[in-house]
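First, one chain by itself: the form predicted alone, in structure tokens.
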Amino acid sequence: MAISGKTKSITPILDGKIGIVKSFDTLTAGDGAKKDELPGKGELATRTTCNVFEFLQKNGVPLAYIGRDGPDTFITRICNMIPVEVVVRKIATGSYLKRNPEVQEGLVFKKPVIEFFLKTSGRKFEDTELPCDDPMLRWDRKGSVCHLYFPDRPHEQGHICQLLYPLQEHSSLKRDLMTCERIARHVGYLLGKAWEKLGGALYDFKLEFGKLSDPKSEKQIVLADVLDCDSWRVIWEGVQLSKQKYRDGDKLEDVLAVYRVAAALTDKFPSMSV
């Protein structure tokens, strides 16, 4: 039985440890108070996602992902999700200047700044109640003690509460999200040298990691989900090629050739060096 989302859904094949990918033609924003169907959307974000996941193959990052199957579905190992979405920043724009109000916006970090966020679902994680969706998580990396701030504030005003579900219970944690964190730095470092060399700046992307559950794999930690136009902000020529036009409520037809030039210019990924 396929698993849906907002934006694509995953049905389980080969008792239960293979997966075919389906990306639909729905895009959302505002954690889905606005929604249309943009037909084309989901065979271009299937073959940007296909694109850049073999790029990433070829240059040694642990993936999920293991080929492309239909014009928008792709075959994927079936992973136990690790449930933190981890935001790499190069270049400071969007909610992270909320959380850094003394940063200035185009800000290029001399190194990329890592985030993470608790993934929630009618804010809530497990059973406990939280007062936002996707709260920022920070950790204690000397310790065990794991803090959830509010997304759109400043730090200082913006602490919820110590995250309940204590890494000392939970003691692997704390090494997950190292691994991701030094797997997002590596993805980090290629896309930016991929979109530099076809002209555009890669400013931030958000990935989501999983754990095998193949007894060989010894639980790896792997990259995982999709990785397109609606996964980053990259301006190439001027165009932001993300769904922030659909965000700005721009005409449907503009958004849907924001995802056909990206799937183009991904194209050259598969076959780039850097």
The other form holds:
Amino acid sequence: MAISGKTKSITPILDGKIGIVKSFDTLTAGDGAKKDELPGKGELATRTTCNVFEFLQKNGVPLAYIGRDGPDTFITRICNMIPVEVVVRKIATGSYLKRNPEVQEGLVFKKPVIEFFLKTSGRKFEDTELPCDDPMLRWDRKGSVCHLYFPDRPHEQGHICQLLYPLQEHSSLKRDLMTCERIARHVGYLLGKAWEKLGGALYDFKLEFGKLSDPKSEKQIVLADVLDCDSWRVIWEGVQLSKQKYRDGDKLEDVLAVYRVAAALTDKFPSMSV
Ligand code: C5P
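Mind giving me the form predicted together with ligand C5P, seeing as the form predicted alone was just shown?
What follows is the entire complex, opening with the chain shown before.
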């Protein structure tokens, strides 16, 4: 049976080891507060994700992705998802500016900034009630205790609580996220270079990771989910090639045009050398 989210579903096959990911034509923003149907978007988003994943696969990034299927579907390994969104920032924009108001928009980071956000829904993480969704995760200076912060406030005004995890799981979360960070930096390098070759600038993007459940894989951490216009901010020839256009309230036909251009440009990714 398919498990459906806001913009895609996954249907397990072959004893649940493999899944078919289907992208919908639905577009959402503001955690579902804004929602529209954009006929053709599911196919374009799938094409973009497949292009990006095949490029990353060729360059040694461990992936859940297996291969293309239909126009709006691809095949993936099913894994246990790590409940954290990993954001890579090369150029300062978006929510980073809310947490760091002293930073000028457009600042190019010497080394990409990596941030972690806990994935929550309805202001809940498992049984714990939270004052906001998707709080930021940060370890203390010693790196031993993890704290949650409001994602839209400077840290000194935004502390929520210590992440209440059993110690054992807590330390494995940190180890897992260090692995995610290493992979995310590699993806940032590759994707940045690829967009640069096409005349684009990658500002930031979000990744999600999972652990393979097959016993032979020894719970290897792999890049999972999707990676398309909904996940990044890219400026190409002065045009925002991402969902940001939708978040900013642009016309739906212009938003769809962005998905078309991104799919056509990323068609070049799988054969590109960086
Ligand atoms: O909003 P913020 O600046 O934190 O977003 C950073 C990057 O992560 C952007 O490229 C955005 O598209 C992506 N993102 C995402 N899904 C979210 C939050 C952010 O793909 N839930």
